[in-house]
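Single chain ahead, written as structure tokens, the form predicted alone.
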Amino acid sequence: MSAVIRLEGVTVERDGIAILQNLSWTVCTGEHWVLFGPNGAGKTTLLQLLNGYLWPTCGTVEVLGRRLGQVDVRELRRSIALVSDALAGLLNRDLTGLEIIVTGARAHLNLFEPLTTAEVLHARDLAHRIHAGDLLEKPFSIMSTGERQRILIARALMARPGLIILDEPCAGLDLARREELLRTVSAAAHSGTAKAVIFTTHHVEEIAKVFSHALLLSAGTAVAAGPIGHVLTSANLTRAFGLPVNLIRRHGRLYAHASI
């Protein structure tokens, strides 16, 4: 399988402090990864690297076969769909769900020309496939946080990206809205639109069954990386978080309890 992401010996330093240290990581086509770890582990810095907003102090970063430093990052970003709270705040909130989805194909934050028939048909099809069809006519401004995230995922797919990055999409959601969003996330990963999906979270309970692999970070280094069952264990989480963690797997989902 071809590599969607390849990092070799990557270190990122700021003011003489290593934020990431000697990180090597490969994501292959068809793999969907969870990026997991405590606050300050280096997850945000890693996402900045993948999107070409940050360069490594040393080491190499390749995304979708293109190496940072040898590629126009503006062109690279057109092949990467990032779903985050920050993006939701930049979009025109007067648009409907359908119109927000179409902006993804145009790589704009607003609409400047009427929707085409082809765009409408494709956007409606995507929305229904990932369980967001009920939001197409609803104004973005009055959607709940979970509803906005579902529309943003459909918007990401509209651009036909090679890589989708979901940056803590469940943050702030209650139990019901979280499960609703995870159904959308699973449908998006199963759609085959992107070569790989990266999902960041602080909570193992948010990891849907569709995710096959995990990268566990702590203090800028990789505690473990690989198939999710081998990486997310009680021993590894105890090491990453610095306190005893008991991890339980039930009906294909993970649940954690920490002892303080």
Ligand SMILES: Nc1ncnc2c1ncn2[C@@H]1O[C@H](COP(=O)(O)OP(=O)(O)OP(=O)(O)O)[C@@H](O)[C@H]1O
The other form holds:
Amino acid sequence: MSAVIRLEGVTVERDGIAILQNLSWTVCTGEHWVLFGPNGAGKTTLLQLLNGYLWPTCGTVEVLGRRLGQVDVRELRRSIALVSDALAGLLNRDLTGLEIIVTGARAHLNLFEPLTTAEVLHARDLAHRIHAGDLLEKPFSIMSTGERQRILIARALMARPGLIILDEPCAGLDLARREELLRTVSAAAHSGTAKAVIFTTHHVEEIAKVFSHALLLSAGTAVAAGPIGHVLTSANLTRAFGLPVNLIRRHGRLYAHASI
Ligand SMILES: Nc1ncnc2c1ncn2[C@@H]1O[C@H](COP(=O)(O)OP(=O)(O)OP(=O)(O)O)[C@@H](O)[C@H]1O
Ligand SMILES: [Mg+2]
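Mind sharing the form predicted together with this ligand? What's above is the form predicted alone.
And the full complex, kicking off with our chain again.
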């Protein structure tokens, strides 16, 4: 199977401090990964590396078969859909859900040309398939956090990316909205549009069944990486968070109990 992401011996230093240290990681086609770890573990830094917004101090980074340093990162970024809070803040908030989705196909943050019939049909179909069809007419400015995330995922798929990256999409969501969003994330992963989906979180409860693998980071170092069942264990989480964690698995989902 071909690698979607391949990192070899990657270290990122900032102000003389290593915020990622000697990280090697391979994501193969068809694998959906959770990037898991405490605050400050280096998750967002790793995502910035994958998008070419940041360079490793040493080591190599390969994304979708292209090595950073040897490709035009702006071109590479067109194949990577990054869904983050920062993106939500850059889009024109006066646009409707439908219009926001279409901007994804054009790699723009605003709408400069009227929608074409083909774009409207594609965006509508896509939104319905990933459970965001209720948001097509709603202005982005009045959407709740969860609604905004669902539209941003639809927007991401519109560009037919090779890789989808979701940075803490469940942050700020209540239980029902979280489950709604996870349904959208799962549908996006199942759609087969992207070769892999990467999802960051600090809560095991946010890990949908569609995720097969996990990379557990703590203080810039990989504690474990591989199939979720081997990586997300009470012992590994206890190590990563530095306090006793008891993990419970029910119906394919995880729940954590921690005590100080
Ligand atoms: N530009 C920078 N200069 C110096 N240190 C930085 C810089 N950016 C991030 N860091 C540090 O690197 C560490 C990792 O940050 P990062 O944002 O990658 O963590 P994270 O795992 O995404 O955390 P969270 O779960 O809180 O989002 C933190 O200690 C952070 O302060
Ligand atoms: Mg982060």
